[in-house]
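The data below hold one chain only, encoded as structure tokens and taken in the form predicted on its own.
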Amino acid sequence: MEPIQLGNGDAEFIRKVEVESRQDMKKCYQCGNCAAGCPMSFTYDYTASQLIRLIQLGQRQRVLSSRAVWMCATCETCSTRCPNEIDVARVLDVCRHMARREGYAGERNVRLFADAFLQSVRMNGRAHELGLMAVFKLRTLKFFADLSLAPAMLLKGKLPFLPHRIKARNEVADIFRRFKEGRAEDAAGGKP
């Protein structure tokens, strides 16, 4: 890991993260509770507490190009454990969206899976596992990877051929619409 030059922080990045996440980054005193409880930290290049510290230091490029912002499962364990009530999961989610907007690629397959998952939820109101995997396999061109798992999953009913229909499908579509419309408004400091 490269040393961080403390005088080179990006104050605008800190402000954007705080505005978009509605969290005060100065409240974090690096207790490590968020990192200690994270079930995904084994996949991270920086722990949740390290990412928060990097944000506090204005390290835009390190944060937005990190693997952790893409691997976060948004389970909110970190947010629940924070003694200062910082919504760490929201901060990481904001960073993931910023990374996408600003052209930080992240790992291609992780990004493609995230896109396929959101597409499935947007279309069906919830994830349709078989459709999600089909889209992911088409986008990665890895048609036969994990194919040996399919028969057992099909027999156990874990890969239904048709998506489950939910009653609140329109409400889920509305969430996606509001997010798309609200991003610009939130960044400008408007209403949530």
Given for the second form:
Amino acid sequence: MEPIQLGNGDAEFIRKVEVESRQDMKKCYQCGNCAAGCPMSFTYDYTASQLIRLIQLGQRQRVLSSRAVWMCATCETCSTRCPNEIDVARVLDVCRHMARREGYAGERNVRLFADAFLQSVRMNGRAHELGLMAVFKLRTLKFFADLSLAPAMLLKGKLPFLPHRIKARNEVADIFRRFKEGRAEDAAGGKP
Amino acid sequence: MKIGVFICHCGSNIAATVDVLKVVESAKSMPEVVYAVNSMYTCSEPGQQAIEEAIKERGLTGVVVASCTPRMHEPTFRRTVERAGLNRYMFEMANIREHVSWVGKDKAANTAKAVDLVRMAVEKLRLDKVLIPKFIPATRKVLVIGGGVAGIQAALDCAEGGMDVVMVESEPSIGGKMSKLDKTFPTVDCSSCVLGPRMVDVAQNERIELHAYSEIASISGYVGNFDVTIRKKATYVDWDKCTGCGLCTEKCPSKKSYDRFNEGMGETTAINIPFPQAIPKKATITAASCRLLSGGKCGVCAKICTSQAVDYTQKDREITVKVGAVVAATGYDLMDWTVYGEYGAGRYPDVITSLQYERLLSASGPTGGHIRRPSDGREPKEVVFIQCVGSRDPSVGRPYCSGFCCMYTAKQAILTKDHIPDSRSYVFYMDIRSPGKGYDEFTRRAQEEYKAQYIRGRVSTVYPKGDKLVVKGVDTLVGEQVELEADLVVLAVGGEASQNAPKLAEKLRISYDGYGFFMEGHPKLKPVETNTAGVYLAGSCQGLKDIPSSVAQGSAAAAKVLGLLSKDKLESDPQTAGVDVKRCVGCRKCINVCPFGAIREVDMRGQIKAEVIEAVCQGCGLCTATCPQGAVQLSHFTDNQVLAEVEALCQS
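Next block, the form predicted in complex with the partner chain, ref. the form predicted on its own:
In what comes next, the whole complex appears, and the chain from above leads the way.
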């Protein structure tokens, strides 16, 4: 890999991450608490603390094309443990959004799953597992993956054939509409 | 009056953002100013000489220096004008550095503000009066609060200098945290071998009066004349009779008392002597665990005692002493490490603190110096040390570095290898902070010679698995998570200010910071002084520090005390309040508001009047601001002077 050019750090990238996540990247002193507790770390190319370091250095390309931002499960262990109270999970969330906006390939399957999930929520007001899996498998063509889990889930009543729709579906749909119109802030109820 | 004004450049500190020459020009037209000049560094020798010469040659009767804060150089310039024959109170200072050049960038605005401040100083100076200091007698005796290594050093040095010392220690024995340590870094010499003889010196020194198991109930008075009330807590043993033979501790049937000295690593008897080298070596009964004192039947210790020293009826009692100075050396506490649930602290017996580990290492500890796990008494082979537990962690309100943990952890890793040669130590660290003499070499020795495995990263969780503890964390240098099955986990718990520090600070009338550490007079130039005259600091109560630094501060505080009390009489500051009896209506408001008890009520032909005890008055001005009649006036800060300043400001 090419050496990181310290003088060419992308200040605009740092600023954007800071503004969108409302976190101060300078506060990180690289203790590693986030990386130590991360349950998804085994799937990462960079550890959580390394990602924060790369953001501090303005390494847009390395961060946004990393596998780690897509593998993060947003369990928020990192945010809970951070001694400097940086919401690391939120920072990674912001990076995921940026990566999509800026056309970084990312993990295709994770992206497809997220899309299928959101589509299901938009239509039903909540996730419809069977429909969600059907859409996901159609798009990924992975028809037999995880199929062995189906019988057990069926027995427990976790895979109803019809979606269980909530009452105020239009309100949920409204959130999606507002988000589409670019008012992400409003969609989240005005709070970050 | 002939006033001279000196405007300082302070190199570029002031001159960079204030047009100094313009200020000089403006000053020349101010009332009664006959001379105004700029100076590169007014506080330097040529700078001060210029003031002296101007006073002599131009017959100045008052001087204004516009430079830095008066807290920095007011005493300097007062001496300067005094050398040239002026009264030292015919001097005023305008702070155009901290209040102007350092806080604003707009040169025009800064210059205008500097001119205003100089004009105010000139107007105040015009109303200054010659003040002559008085001399007050001083008690040549010092109170040392805290008998840890810093307090011991201060007490011994004061006694060596011929000063009488009263030492107050809240625990039953002096020695402090150092007496709990097994060895000390970076020499790995035995802690009690170093400290023990000094503790004995305290006991044997005729000049030192020791009150162990005692607290400061109250302190009143002022520099040279403090009245101290010491509360001697009930020990239920007459220490004059107790010989420290220890027979009672052998026979006491209540053997499950929490062992404070051993940090709970063992249990002790209700009547006990904390450790073999204790000074004073006297027994104390812990009332809560004593069968007789908690309402039951017993009395074994009283029966067994050959000198009839046990006295179950003993009560707390108070004694008073008069001292001329105070050294606060109250040390520190460990922060509450149980807030870290992820390390299992407080839940798993084999997750212990570094100080508990010291007691396991110590030959006088509960295991006789054999490292044994608290859970099953087995000798641990894999020992994990976690650094920065409660240090550098803003999320628990402890953003500071405790300063000594890196070093004691390296020492404990070395000692672990010494005690158990086939053991392995792992140290999880963030940074290794070892700036002392021989310190970094020491941490390298722990790694190179004693094979301690240093892992740059944090631990995320500790949980039990069989009789082991699984430690999960990260090695950030590799960028991968790591895992280990350990036998013992030692947390390098950081320090914090003693719980009672703020209360004591209020009794001593000294300031403390947001964490409860006592504030020094100046971070660089007055490290052991406080802003209250006659009160000094030593050791970790001022901020966490290791043994060498604590001892150095103990000696420094002693030097300050010896210097202060080298004379029989102390010069008192004449900037005190005074009452105009004609105006005083006897409302007593000033008496209630005075924090120093410096105002008393007197009867004057049947009328109540306030009277200031000059020697006690600290010149704070609260009474002046409170008096509805304007009867109390603070000399050098009279209402008229303050109003003249306000007027100068409003008219500009």
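Throughout, rigid core stands for the largest set of C-alpha atoms superposing within 1.5 Å between the two forms. Keep in mind that this is a model prediction, so the values were computed, not measured. Positions refer to the first chain, counted from 1.
> Do you see a C-alpha shift of 2 Å or more at residue 42 between the two forms, with the core held fixed?
Replying inline: False for residue 42: its C-alpha shift is below 2 Å.
>> If I superpose the two forms on their rigid core, does the C-alpha of residue 60 end up displaced by 2 Å or more between the two forms?
In response: The answer is no, as the C-alpha of residue 60 shifts between the two forms by less than 2 Å after core alignment.
> After a core superposition, would you say residue 24 shifts its C-alpha by at least 2 Å between the two forms?
Replying inline: No; that C-alpha moves by less than 2 Å between the two forms.
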